[in-house]
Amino acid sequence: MTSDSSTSLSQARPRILTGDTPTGRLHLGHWVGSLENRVRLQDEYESFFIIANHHALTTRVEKSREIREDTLGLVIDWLSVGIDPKKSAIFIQSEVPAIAELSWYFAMLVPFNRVMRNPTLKTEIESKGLGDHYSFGFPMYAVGQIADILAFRADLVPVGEDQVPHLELSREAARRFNQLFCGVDSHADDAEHAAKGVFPIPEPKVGRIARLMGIDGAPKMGKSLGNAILLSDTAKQVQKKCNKIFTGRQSATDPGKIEGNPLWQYHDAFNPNADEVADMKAQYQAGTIGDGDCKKRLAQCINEFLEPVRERRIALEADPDHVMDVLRDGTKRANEAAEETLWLAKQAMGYDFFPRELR
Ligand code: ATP
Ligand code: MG
C-alpha cells in the first residue's frame, strides 16, 4: 500500500509492536514478561506481533528449515495463550520488506560502538557461547529491531527487562530521524516528536515479573538456554522440571532462602493464593517444610494455568490451514502499516522517488 500524504497519519488507536524470535517453543518467562500484557492490551491498542525469523538466523543460519517449523510453532503458542488474530496482526518479519529497507536508514543513525556496548548483546554473546565467532548479522539484529518497532510507529512495546536496552536504541534512532528529517528540535519532548516527527518515541512496557529465572537458578529462563518450563510441556514434564528446580538448599531442615530462589519467584508468579505462599515461605525459612512439598504444589499451580492453554493447542494443531490463514492475514495488515511508514520516512528524507504497490 502507498500513501501520498506528506504528514504523519493519525492512527485510530495507539499501537503496540512486540514479538519473539522463532528459536524454539515459548516458556513461562515469555508469559510473565510479555505475552500476558499482549493479551491484556489487545483491545485497547492496535497490536502487531512480529515473528522475528530474520533474527533467528543470527545464531542458526544453517537451520533455516527448523526456523520455519519454529515460526509455525510460535503462532500456535501465541494463539493458545489467548492472542486473538481478529484483533491483533500476527506476521512474519521476512515477508515485510519495508522492515529490511528501514534497517538501512536506521543503521546510519546509530553509532557502531553504541550498538556493540548494548548490555543485552554482550550478555547474549556470553550466555550463548558465541565468543568472537559470531556473524556480522548478529549485532545487526539490534539495528533490525529498531526497524521492527519503528516500522509500525509503535507507542508501546511490551517486553521482558532484557529487551529494554534494545528499546533505548529505538528511542534514540526515532529522535535522531525526527531531528534530522522532520525539523524537530533537539530539546523536544516525546509529545513534540509524536506531533511533528514521522516516528513517535516508543515506551517499553515491562511485564509483572521483569525477568523470570531459569529452573537451573540462572538469572533468565531462555528458550536457547535449556532451563525453561515450556507452555507446551505436558503435566508430567512440568512436574519433572519443578522437581529439578535448583534452590541451593542442602536438606529439608535447613533454613531456606527466598530471595533469588526460582522456586519462590515461580510461586509468586503462578500460585494465585498469596496467603498460602506467605505461609509456605515462612515455613521454608524456618526449615519446617521440604523443597519437595513446595515444588509439588508449584507444579499443580502451573498445570492449572496451562490446562486451558493445552486444550486450545490441541485444536490448533489439528488445523494447520487456520494457522497459515492467520499468518497470511496478519502479514497483509503488517505490510499495509509498514509500507505507509516507509513512504513517510522516504518523503521526509527526499528519497520518495516512486510510490509502489505491494501485493
Ligand atoms: P533466546 O534464548 O533465543 O534469546 P528468549 O527466551 O530470550 O529466546 P526471545 O524471543 O528472545 O526469547 O524474547 C521474546 C520476549 O520474551 C522478549 O520480550 C523478552 O524480553 C521476553 N522474555 C524472554 N525470556 C524472559 C524471561 N525469562 N523473563 C521475562 N521475559 C522474558
Ligand atoms: Mg532472547
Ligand code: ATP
Given for the second form:
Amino acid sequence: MTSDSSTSLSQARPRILTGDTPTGRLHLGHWVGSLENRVRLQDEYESFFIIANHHALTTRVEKSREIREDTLGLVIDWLSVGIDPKKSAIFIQSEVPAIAELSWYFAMLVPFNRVMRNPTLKTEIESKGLGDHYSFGFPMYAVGQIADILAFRADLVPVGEDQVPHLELSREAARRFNQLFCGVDSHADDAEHAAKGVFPIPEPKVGRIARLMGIDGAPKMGKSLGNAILLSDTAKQVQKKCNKIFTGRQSATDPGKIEGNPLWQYHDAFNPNADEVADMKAQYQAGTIGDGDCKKRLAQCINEFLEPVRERRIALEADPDHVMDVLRDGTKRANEAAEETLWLAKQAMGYDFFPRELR
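Switching forms now, from the form predicted together with adenosine-5'-triphosphate to the form predicted on its own, please provide the structure.
Since only the chain itself is given, any partners or molecules it might have are not part of what comes next.
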C-alpha cells in the first residue's frame, strides 16, 4: 500500500480489534469471555483479530519456535469456533510493521509509572513469580497493546474482564494523541474525539460471563493452571474433567450450594435448557440430586456445543495450506488498515517526510 495525503478517516463500518497471545490451546473461558462476541459481531463490524506473537516473547523469548506452532494452533481454534475469514481479518502481529512504529509514538505519550500501575500487569508479574527479573519488553507490551488497538482505529474491543485495564490505557493514549496533535479540546467528549481526532476512543465489550471459574473452584480457568476444559478436548476428556469439578459437597444428600459453584456456572453458560437448569438447582439445594447426575448432564451439554467445533478442527488440521492462506490474506488486509492509520498519525505529528510503500 502507498500512503498519500488523500487518505480519508472514513470507514464503511465500525471496527473491532481484539485477539489473543499464542500461549497454547484455548478453553471454554475464552469462549464466554470474548470468542463468542467475536463470532456474533463479525457480521455487524469490520473485524480484525490479532495473533499477538510479539507479546508472547515477553515471557518465552527462548521458545520462539514453540510460539510459531502456537500461532498456527490459535488460528485453528478461532476458525473451528466459527470466525469466518471472509468476514474477519485474522493476522499475525509481527507481520504488521506499522504496529511496532506506532508503539514507539505511544510510548512517548504514556508515563512509565502509569504503565506500572496497570493492575493486570502487576497481577501477571506476581502470578508468574517474576519479581524484578523481567525484561524491559515485559512492561512495554502494555504499550504494544495500545498500538494493537489504535492501529486499527477500533470502535469496540471484545475482551475478557482482566484485559479492561489494558484498554483503559489505550483510551487515555488516544485522547492524549488527539489533544496534542489534532487540536481536540481536553474537555471534549469521546464523540468529538472520533469526529476531529485520528483515533476514536474504543469501548470494551466484556463477555456474558466475565470470568469463568476453573474446574478446581479457582476464580479463573487457565490452561497453565491445569483447571481448564479446552475447546480441543475430546468427548471423553470433557466427561473426565466434568467429573473432577470441585463443588465442596460432602455427600449426595447434603444441600448443595449454587453460588460460587463452578458446576452451576458452567450449566448456566452451556446448558441451553433454562427450565431444566432451574429444576436441577432446586433439587440440588434440597439434597435430592447428586453431583454425579449434574456433572454427567453438564458434560453432555458441553460436548453438544463442542461437537461441530471438533468437526471443523479435523478438517482444518488436514489442510494446513488453507490455514496459511487465511493468515496471508488477513495479514494483507491488516497491513492496509494499519498503514493508513500510521500515515494519518504521522501527518498529524508532522512526521510525514516521505510516502511509504509496503510490499
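So that the term is clear: the rigid core is the largest set of C-alpha atoms that superpose within 1.5 Å between two forms. Positions refer to the first chain, counted from 1. Everything numeric here is computed off the predicted structure, so don't read it as measured data.
Shown in the overlay between the two forms, fitted on the rigid core, is a CA shift at G131 of 2 Å or greater.
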